[in-house]
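Shown here is one chain on its own, the form predicted alone, set out as structure tokens.
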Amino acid sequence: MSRRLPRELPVLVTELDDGGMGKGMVDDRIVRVRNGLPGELVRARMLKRRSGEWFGEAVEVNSPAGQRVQPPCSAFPRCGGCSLQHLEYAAQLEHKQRGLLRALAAVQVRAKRVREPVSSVRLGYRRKARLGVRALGDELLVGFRESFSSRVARLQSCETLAHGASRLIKPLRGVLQGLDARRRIPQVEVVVGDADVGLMIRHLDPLSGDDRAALAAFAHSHDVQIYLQPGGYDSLELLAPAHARQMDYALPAFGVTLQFGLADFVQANAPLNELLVSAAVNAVAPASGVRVLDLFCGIGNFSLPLARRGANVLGFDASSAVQRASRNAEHNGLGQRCEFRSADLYDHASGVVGDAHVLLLDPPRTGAGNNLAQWLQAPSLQRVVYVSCNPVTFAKDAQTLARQDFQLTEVGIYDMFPQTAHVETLGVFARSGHG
């Protein structure tokens, strides 16, 4: 196979893999190609190569799956921003969940019930994503990443972008396209609320008067804020209005609000969450008293529905998402039930299981950390429920478990990014003896 790239050349895909590409091989080399499926004869061009392994996008479909659907975006798959649209929903689930329980196949460790997939709106749903800007002669491009490349794709809209921020793409293209610092602006990141849009605009140098001025109209007449960031997020400032309105959103099966900032990190798939949270309560099984420690709580999204149910919480994470959690509770009206409080959680962190009867993990990508051992030897502790991101990493910490004497009664998927090959991870684990 010669090296130059871009070229085409025929693939027959045998498998998909986890990351949503078709997997084949041509030569004795390893190609995965977007946009193929399993059993299709495609004609990829080849884009990028990596470890041994060769990268490219389906141009053309010789010999469809029955699997095969068309898109609902004429983006796709260009755009980076999703991964499985070709693929029917009910195969994508499917997909999903095959490889959950491969992970935890691999580490021999065996759910004793496996969920359905959990699943709510497919399209419409993300209401937080980080759109790259870029120049492109005298076009600017503002969209996701195309895949396997720094460029922008070429976006009017977005099919999986809550409606407040996909209609705000050609609009922002256009003032941004104005601006005298339009090559200097590399990313907006969006936000959106129940009932708010918020916009994080950042810049590499300071912005002139002018351009000030025509983002602040933009704000005005598209009824969003807008936050400059000419560094990390402690250098957020707020652009207009003038006054910050509270970004939030509702669990409405527990009766409460919950607070955020443009920075904080909330679930993408708000009716998704609701689900999520409801499935964790009840697999904690709450009453009266009962005491739960909630490690990388947040801005208090699993805490506080803990709480309304009777529990009596304690939560540990950063000093920023603490704050905002201990100001939520107030704000619901559960400051008595719950407590936050400051912690690295993958840094020296013992004693903060206490003596609880039920511990709740929600931790990044990179899972529980070295602490999780530690964590499960406090002899109050009866039931774990963990939250994931990453089947790799959950299982990981599934092995850990039941090292530990706790076996996973069940598991199951939740389709937080639908179109996607992202898996959240909702395991339920019991400690030998306690059901």
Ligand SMILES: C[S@@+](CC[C@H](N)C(=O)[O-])C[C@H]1O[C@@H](n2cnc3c(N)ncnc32)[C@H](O)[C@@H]1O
The other form holds:
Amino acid sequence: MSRRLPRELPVLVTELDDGGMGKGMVDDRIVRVRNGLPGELVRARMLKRRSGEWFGEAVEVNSPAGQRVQPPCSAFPRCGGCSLQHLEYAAQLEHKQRGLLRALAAVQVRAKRVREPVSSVRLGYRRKARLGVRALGDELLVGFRESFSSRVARLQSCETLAHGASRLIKPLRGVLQGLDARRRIPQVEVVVGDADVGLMIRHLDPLSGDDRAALAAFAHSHDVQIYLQPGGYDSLELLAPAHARQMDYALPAFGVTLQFGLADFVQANAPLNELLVSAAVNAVAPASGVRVLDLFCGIGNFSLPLARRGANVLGFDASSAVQRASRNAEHNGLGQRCEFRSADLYDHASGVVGDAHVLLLDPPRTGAGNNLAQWLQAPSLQRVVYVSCNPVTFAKDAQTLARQDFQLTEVGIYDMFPQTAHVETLGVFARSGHG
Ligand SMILES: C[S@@+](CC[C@H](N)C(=O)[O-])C[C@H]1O[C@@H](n2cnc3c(N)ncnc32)[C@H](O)[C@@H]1O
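Can you return the structure of this protein in the form predicted in complex with the ligand rather than the form predicted alone?
To see the whole picture, the full complex is given below, headed by that same chain.
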């Protein structure tokens, strides 16, 4: 068989992989196609080869699968922002749950109870996104990057972005197109709080006075905050308005409001986050005097609700987020029950757990890291509530927990990212004898 990537190929899709791509074999080669579902014979345009596999997208579908639906967005499947818009929603949830259970089975961890998938709004939910900017001749594109390419999808709006951000895509194209620096702006990040929208405009060269004035006028007419970003996040400079309100979001069930900076981590889907926080808090079962250690605590998304229910919380995070978390605790009248410290949790392990009864973990995609086994040795620890955005590292850490005598008493998925293959998992582990 030729090793050159063909332009197009018929592919019989036999399964849907964890990334939401249809998978099939052509001769003895694995071929993965966006927009292909199991059982479908598709004509696929090939886009890339990597590690001996071929990748492409289905441009014609023969014998559509029963679960195929009309994608809500015309940029699908080209746009890299979504991978599952062609699959009916119930099947998206089943697929994600199967992936989690498969990852757990691969490390021989069985949950006593698997909860029904939890979901909320399916479109218009994303409150944070990094959009690419690219000049194509006279045209300027602003959108998610296309899959397997450095190109930027041609978008007028986005179905998964929160409305406050989606409505900006078209006018943003207009204002960026008119800038002197139009070819020196590689990306714009949008951030949506409960009441405000912010844009971080990355620029590779200093902006002219005219460019600054045009962007300030845009901020005014579209009621958004614009920050210029000449380098890393520490270079952010507020351009307009002169006095930007602090971004925030509320968790009404707990009577707390969390302020955040544009560069801080915030959970992507506000309504789903409320469900996730409530479930995590219930799993911790905080009561007066319970000591909770919140590792990878960010701005206090879980810490403050836990403190509101009576727990004493010690939170750790690497970033400036802990300063924000401390201020959030003070603003919400929870300063007495919360303490936050900065640490590199992948590096610094000793003395972190102390005498906590419950450990709440919400690490990045890489998982809890090599210190987990050491943290679990603390004799006071009875339970671990683990929030994860990566089923594979969750399963690996679940194996570490099982080896240290922590049983997975329940697990379930929380669909933080509908229409994409990403998923959030909540697992509750109890030390044997404390279930
Ligand atoms: C998935 S976020 C969770 C944040 C928070 N629990 C929430 O719900 O908003 C992961 C957090 O891990 C933090 N983090 C990343 N690397 C870290 C490290 N090496 N040490 C400590 N924290 C780290 C990030 O700053 C981020 O706040």
